[in-house]
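Heads up, the chain below is alone and in the form predicted alone; it's given as structure tokens.
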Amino acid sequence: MISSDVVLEAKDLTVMFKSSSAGLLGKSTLFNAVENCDLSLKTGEVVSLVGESGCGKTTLGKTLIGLIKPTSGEVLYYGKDIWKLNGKDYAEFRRNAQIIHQDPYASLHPVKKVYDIISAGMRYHKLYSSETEIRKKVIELLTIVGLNPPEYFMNKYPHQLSGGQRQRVAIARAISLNPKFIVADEIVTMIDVSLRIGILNLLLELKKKLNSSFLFITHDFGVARYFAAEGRVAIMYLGNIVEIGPTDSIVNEPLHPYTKSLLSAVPVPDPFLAKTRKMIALRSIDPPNPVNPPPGCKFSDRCPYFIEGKCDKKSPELVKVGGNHYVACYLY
């Protein structure tokens, strides 16, 4: 029985896509974008999902909020399969699961004003009975995300805003329905470096106000650590979660060789430490083709601790190694 404080849970989740080879008559090949993933988020919890581009982070996030239907496995919202919900139950889930997309230039409707973009969800779910109440809420949301004066921004089109301002509009739209679960997909990647900390702090403040759960997707370990300082970090590699645990435990005591290699590549501001710290040398720099991954553990062809006859035979399962720390590696 799922715990009552678990908002969303993925159980043995697999998402398969078709990959077509070159040419009109090219053959289609199935590959796993997400494979056998288990992940749960409690009320008000933050989980940072870290991994290289193309490892399946965004696919997992979109599957969790019902934008992509899984090939197998389940996504449970308070214990109920989201693909079996209907009527009021589905409407409730749809309102409570929101996403903030990576690209603020593509995620906002180009011919709609900021007021219409933010208020659309409120109208659809009939949260307010009058246009006056909706307008008041839009003004409140714009103020919360730091777009002042709100009356100035309400009648602007997306092309009249900067990238940081657009992302704040996207955040206002996502929180307009007071969601219980938000997927934040690489939301600071396309934002100027000087503005990133402001966006992250804004989201952390909103998390406290709304008590929402966040799946924070990023390829930047520093950003993941900052945002999920009091939560957990999950490491993803070629569709599999290979390590997950409390943020401090993952950062200070990484176990999976892939996690160690990611952390060893994080820039260090102290030049002395940068010279003395040990780098993890991989057997191969380039990741394998996701359509044709290596047998067994998908990291086996790059892992410096590769065990022949074991790592290349069967993919290891996530095992508990202490506290709430799990790792999928034969070394443990």
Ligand SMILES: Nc1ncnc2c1ncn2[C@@H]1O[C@H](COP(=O)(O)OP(=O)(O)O)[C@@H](O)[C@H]1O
Second form
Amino acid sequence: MISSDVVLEAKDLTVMFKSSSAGLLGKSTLFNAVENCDLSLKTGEVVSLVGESGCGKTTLGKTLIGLIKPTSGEVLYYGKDIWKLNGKDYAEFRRNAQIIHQDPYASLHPVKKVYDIISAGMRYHKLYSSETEIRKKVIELLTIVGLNPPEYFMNKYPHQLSGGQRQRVAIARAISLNPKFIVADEIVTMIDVSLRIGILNLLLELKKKLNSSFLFITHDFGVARYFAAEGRVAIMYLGNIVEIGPTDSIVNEPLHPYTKSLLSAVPVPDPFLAKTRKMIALRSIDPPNPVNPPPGCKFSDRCPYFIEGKCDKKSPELVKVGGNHYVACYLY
Ligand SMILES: Nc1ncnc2c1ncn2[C@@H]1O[C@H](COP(=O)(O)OP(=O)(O)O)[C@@H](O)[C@H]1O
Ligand SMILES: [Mg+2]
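Can I have the other form now, the form predicted together with this ligand, not the form predicted alone?
Starting with the chain above, the whole complex follows.
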């Protein structure tokens, strides 16, 4: 159930990085990995963030949970700027904002047993007073994420588990503190295709149970559509959110040429949808470069609907086009 409370809100968020490759004069250049992003998540809401590799999804996700400090703009947790919270409130925020990373091989401490990995957060935040309670909770969590029998799995090291099992451990760790907000960052990308649906369904079940809000990051529209079927999809292009709206309306009526191009690459089982969905050809197939975007709309050098004198002048802002659907494009 989605309530009207806003758990987390990004306001005009910009994150600037130094590019690792040196520029023409041997100097590294600054660029905006995330630029002027606004996003808010209500209790129990799922927003799926979709875009090509390198467009800033992980950076936005990490900034939302306080792992990266924005260059400008604010992240508000129940209306309060997370970078201005006092010690106690900050600890509460950290407990309530969790992330599940893409790489289940790198994200779990290699020389710690599953038991210690899952219980570390509870210990740190002193959620339980005795080892007996902690053990009970670890067993409960392992059961919930489908690692049975829990007594067997809790004594394993990450290298003794498969990718899918590790991702289940990472999920158990993330939910161990009953977080209000979870960033799931490409969590099935590195998992065997045959195991993906199981992980996605587990997470959807947990979402219902915990009523947490999710930012579900993926480069795969099909996965986004499945996970955020009852939520919203946000499309990111070179650091900007270029379209955002209810999943149904984004999938059935994509407006931004970039969204259309992403969707035309997704296989559709429904012949009606397939007919209505035109293939859209990009003017350039070069991968976009975040360090040196074209002037104006960053998609203008690839866009088949490019309007000279307009799209190359000023970046379009997100405008409401009906319902809860917004798009940043001069065509609308
Ligand atoms: N810590 C960092 N320092 C400098 N550049 C970074 C850093 N992290 C990411 N980047 C760059 O910022 C851009 C966005 O990266 P990222 O958020 O990881 O994108 P995505 O998750 O969409 O693939 C990329 O060009 C990436 O190379
Ligand atoms: Mg990423």
